[in-house]
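We begin with a single chain expressed as structure tokens, specifically the form predicted on its own.
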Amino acid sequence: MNLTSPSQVKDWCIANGFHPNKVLGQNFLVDRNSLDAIVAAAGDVAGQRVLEIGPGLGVLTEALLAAGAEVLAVEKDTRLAGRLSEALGNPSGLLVVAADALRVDWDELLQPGFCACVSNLPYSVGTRILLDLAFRAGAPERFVLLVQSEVAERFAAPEGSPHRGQAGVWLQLDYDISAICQVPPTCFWPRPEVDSTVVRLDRHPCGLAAEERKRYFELTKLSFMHRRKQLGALLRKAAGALACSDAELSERLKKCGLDPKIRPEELSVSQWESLATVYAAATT
């Protein structure tokens, strides 16, 4: 079966009584140009281990194997997981794990080491999967992901952007994020109701120590719960390790050169890092 042929993919599904599940985000990529762009963005994967989440019918799996990669594919749908290896000719470089990416033991699966995670992520849970995976000790250095365009915008949004939020601020701490190409609904079967984007994340060094990183995530999580409010007002109500007096808060913001009236979405990653460093120093 030509997995980039919409008619052949549709005919196979009908012949096998398979109905794509919207809840699982089963919109199969059937466009050769988009497929080539994803594989190219992954870089030279020949002889390298690549992680794929949600392989579906295997169009991306097949392309990665053809590029010389060894692929570990995690598929929640047991029907698709059970057929994938045989459908692709039982390649020696493929290992299929039938599991839910939201519940799998990533620390165990990541032990062999992977150069990249290359995936068409399920739309409904893609961000949750990425955030669960990206900050683990064994996470790949590179992610090449096909996601909803609005999600890609949030991942890459700079300070001051209306799309800036917690997910982007978290990911940008460790990764350079760039959009590779747009993928319209016509490139999938069944067609989704939204546009998609191929986005690439490349890990960069993070200068924060462990306690500073902890404060970074605590501060941003608290602040983006009410992103339109002023930072000073948000932090004044903080509890636990982030709690401090009004005078202490004023001093901490002053050390970072931050106006208490600034809103969370207006801070750069480096400003969040500075604030986290000040908080960590005051609480250790």
Contents of the next structure:
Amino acid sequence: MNLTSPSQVKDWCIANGFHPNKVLGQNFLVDRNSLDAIVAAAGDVAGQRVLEIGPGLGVLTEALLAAGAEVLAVEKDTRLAGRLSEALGNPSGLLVVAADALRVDWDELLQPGFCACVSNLPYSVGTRILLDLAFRAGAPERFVLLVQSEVAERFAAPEGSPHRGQAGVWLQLDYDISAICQVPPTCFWPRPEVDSTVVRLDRHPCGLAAEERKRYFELTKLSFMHRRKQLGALLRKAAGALACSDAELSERLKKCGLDPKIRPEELSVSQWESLATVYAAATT
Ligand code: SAM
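How about the form predicted together with S-adenosylmethionine (SAM), since we already have the form predicted on its own?
And the full complex, kicking off with our chain again.
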């Protein structure tokens, strides 16, 4: 079957009594140009291991294998997982794991090392899957993901943007994020109601030590729970490792050159890093 042909994909589904599942985000990519853009954004994958989450009918899996990658594909739908290898001609470079990417033992699966994760992620759980994977010791250096445009915007949102939130501030600590191309609903079958974007994340070195990283995640998690509040007011109520007296808090903000009235979405990644460093120094 030509997996970029909407009519062939639709006919296969009808012939096999397969109804795409909305809850699992089963909107299959049926557009050759977008497929080529995703594979090109992954870089040279020949002879390298690539992770794919949600291979579905295998359009991306097939293209990655054709580019010479060895693919580990994790698919929750047991019917799709069960047919994938045979449907693609039992390629030696493909291993399919029938599992929920939200529950799988990633530390074990990531053990062999992957140069990239290349996926058309299910919309409802895409961000959760990425955040669960991106900060693990064995995480791939690069992610090329097809996600809802709104989600891509959040990942890349700079300070001051209304789209700035916890996911972006966390991902930007470790990754350079770039939008590769837009993918309209017509490129999928069935068509989703939203626009999609191919986004690439390339890992860069992080200058924070382990304890500072811990504070970075704690500070930003707390702050983005109440993004409209002022930073000083937010941190005054902090508990656990972030708790400190009002005088200590003023001193810490002053050291970072931060106005207590600034709001969480206005801080740059390097300002959050400074704050995390000051907090870590005060608590160790
Ligand atoms: N890669 C295929 C493509 O581009 O046409 C399918 C992409 S479709 C947007 C998302 C895929 O993720 C579906 O095959 C769906 O069954 C699978 N999926 C949904 N939730 C999942 C989960 N929690 N873990 C693993 N796979 C999941």
